[in-house]
Amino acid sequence: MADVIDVVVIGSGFGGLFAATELGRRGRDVLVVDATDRPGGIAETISESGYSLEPAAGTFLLPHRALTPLLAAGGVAVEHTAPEAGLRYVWTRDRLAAIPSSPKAVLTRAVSVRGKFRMALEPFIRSRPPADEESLKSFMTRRLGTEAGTLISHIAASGIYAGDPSTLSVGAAFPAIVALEADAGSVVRGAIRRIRALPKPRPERPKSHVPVGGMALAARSLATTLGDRYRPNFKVTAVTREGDNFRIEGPEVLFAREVVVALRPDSARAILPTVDADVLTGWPSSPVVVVGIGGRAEDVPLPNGFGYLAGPDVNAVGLGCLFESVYAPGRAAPGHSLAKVIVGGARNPDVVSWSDERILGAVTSEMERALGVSISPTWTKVVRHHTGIPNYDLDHRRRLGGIDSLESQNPGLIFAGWGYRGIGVAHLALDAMTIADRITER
């Protein structure tokens, strides 16, 4: 038998880099394998005529007690976004309305004085949650009213998911939310309990952050930091038991004592041939478009801030836009404007399908009727999402027990990636976290 490697990572998207990172850290011998000859998984960056498209995340909070120490370990070069980041709007009733990320959010004009008041009596509002799974709307609604509710748990499932919140969990998609009610009783009283439960001095604020030179470079810097511990063009096959260790079978064979899957279900699913796995079978995802529109300042002209979400009472394919340009001048050249549109998710995925030019038409008439302006870009990028965004719906928890009991009855075999335990950058670095120190005890 060849040698045993302590730990294969299958999948050098984020999620499995940041796994392998992790235990590489903590002096684990580690080794990840890509089908694809680029890590990163979905986060890539197109860069074209002066413009700078990230198709998928392309910003982060930070500081954070998981991701921050994981880029650093990577030698991942971050910098702040402009200030303008912090101004964001919704679109409804016909125009934008500015929602800062400040205490002044409440005298956001997207709400009504009577949605408002609603809102404020959140803290005294006695309501039990339902027995069964819960809807991110149903418990909006519960806590913030009709209208507030509405709207928060529309652009909340959009903006992250490009769900719809009738359907996601809010338990599965927003657990810290939830936690806040069954701490106090109230959103507002758990938050306040928890801010109040901070150490002093209090730590630093998390501000927007976007990685130097692209996703794409964090992705290859954290690749290039495992040297020759990250293989590219490996693509496995099987992954079986053989004895005490797992055998991983692509264009050569590997034998590993732990085995970490960091691939969507339906990828894991299909290398793992002895395992009962119909549990990684039927997870939901929202396909999406990426749509980038470049241009003269004048002919794309932006607002302030970091980019509007779409509300419920909006007829529009488009979930959003974001100024990409405005928060990161970087991605565009000086004098000229990015913006970055998505449009399909659960609302509407036959978009997906469509002609690049309908895509376009609909994208440039819908930011003219947000922004009040005429847009005319001369560069613009279509990215199709077809497996889309993994949507975390109400039985997604059930799903999760099964991969709980999937991995207790194959010890030493890991799930990992945005299809399980949450979808952001963030999210994967703390569950890269969670998974060494699984590791680590065994």
Ligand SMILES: Cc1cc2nc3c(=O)[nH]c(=O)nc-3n(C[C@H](O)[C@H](O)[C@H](O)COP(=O)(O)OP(=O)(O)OC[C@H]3O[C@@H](n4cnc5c(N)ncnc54)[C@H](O)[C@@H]3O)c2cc1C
Contents of the next structure:
Amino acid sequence: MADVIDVVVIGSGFGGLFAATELGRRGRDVLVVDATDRPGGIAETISESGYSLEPAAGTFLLPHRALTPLLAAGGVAVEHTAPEAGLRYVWTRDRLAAIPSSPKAVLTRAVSVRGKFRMALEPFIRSRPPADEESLKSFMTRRLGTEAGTLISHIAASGIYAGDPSTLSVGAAFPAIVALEADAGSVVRGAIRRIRALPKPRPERPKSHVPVGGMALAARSLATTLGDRYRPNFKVTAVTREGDNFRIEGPEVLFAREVVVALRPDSARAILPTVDADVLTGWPSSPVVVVGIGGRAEDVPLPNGFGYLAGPDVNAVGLGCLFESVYAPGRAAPGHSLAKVIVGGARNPDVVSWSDERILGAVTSEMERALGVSISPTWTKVVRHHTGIPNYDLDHRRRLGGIDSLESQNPGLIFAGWGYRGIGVAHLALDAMTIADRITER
Ligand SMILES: Cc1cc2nc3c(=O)[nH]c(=O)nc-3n(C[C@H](O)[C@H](O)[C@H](O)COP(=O)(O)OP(=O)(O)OC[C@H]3O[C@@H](n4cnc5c(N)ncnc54)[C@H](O)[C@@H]3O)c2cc1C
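Having seen the form predicted on its own, could you now give me the structure of the form predicted in complex with the ligand?
So here's everything in the complex, that chain up top.
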């Protein structure tokens, strides 16, 4: 038998890269393999004609207890987004209404006076959560009233999951909000309690950051730090048990004591012929298309701010638009604009099969309606995510229970990635810490 490696990580998206980086930091003999010729998975910066489009993750909040040390360990340089990133809009009632990211958000014009009044009653509303899974929409309307709850649940669902607030589980998709209510009987009172419990001096407030050179450079930097412990062009075809070890088949056969499968459930199922396939089947997701719209600043005029999300009353295939060149340094050449529009999602999943021309036509006319200006792009890019964004629906936590059972029936087999316990790269960093703890304990 060939040498036995401590841990093989399958998949070099940010989930796999972080797990491998953290295991390496703790002195484990780790090898990360990927089917493609580059690290980073879906987070791949597209650099063309002076534009730099991030078709998946593009920003994250720092400092963060797991992400900050992992980026540092992987030699990833980061920079602040422009102050404009604090200004966000919702496209509702035929106009853009600002939603500042502070308590002043209650002043937004997106909600009527009556709706704001009901929102302000939140700390005094006594209502019990249902005994079983609650949807995001039910939670928000129960706490904030129908108007604000419908709006906020819609933009939270589409802004993060491209999902439907009636089918996302608030406990699985937004556990921190549920914890506030569980803690203090109200989201607002729970938040105040958390703030009061912060140590003095108060820790630095997390702010929006981007990696210098984009997500592709960040991934390359993490992979370079791993050195020959990162192997591209290694498509794993099967993982099976052989004695005390795992046998990993690909362009060659590897043996490992532990395997981290940093793949979506459907891809994991394809390489695990001997595990219960049902557990890895039926995980829902929302297909999305990411569209880059670039041009001279006067041809693609963008307001100051981070971007807008379309409200529940808007009939549009675009879920939202990020003003990339406004808040992120270097995403367009000076004097030029770049917008990133996310299209499709749970409401319009068929958009992924539309032609580029049809998608671009819909995107530009919707931007014109939302911004009230005329848009004439000279550079465009259409990136389809057919598998889409994982949706943590009302059955998600039951399915996660199945993953826990699968892991305990197969000691040494661990599942990672955004399909399971958190959708953003900060969650993947936290997951990497947990995985390293579990492997170290074993
Ligand atoms: C439109 C959009 C916007 C987003 N914006 C943000 C954001 O602003 N901030 C944020 O934090 N997050 C954001 N995200 C989420 C973020 O991009 C994901 O959390 C992250 O990229 C997922 O990484 P992963 O490692 O779990 O999966 P992936 O990136 O899918 O990686 C899986 C890897 O496994 C490899 N692989 C597959 N099968 C095999 C096999 N058989 N053998 C070997 N290798 C294999 C693939 O090649 C791939 O490299 C966004 C996502 C999208 C779609």
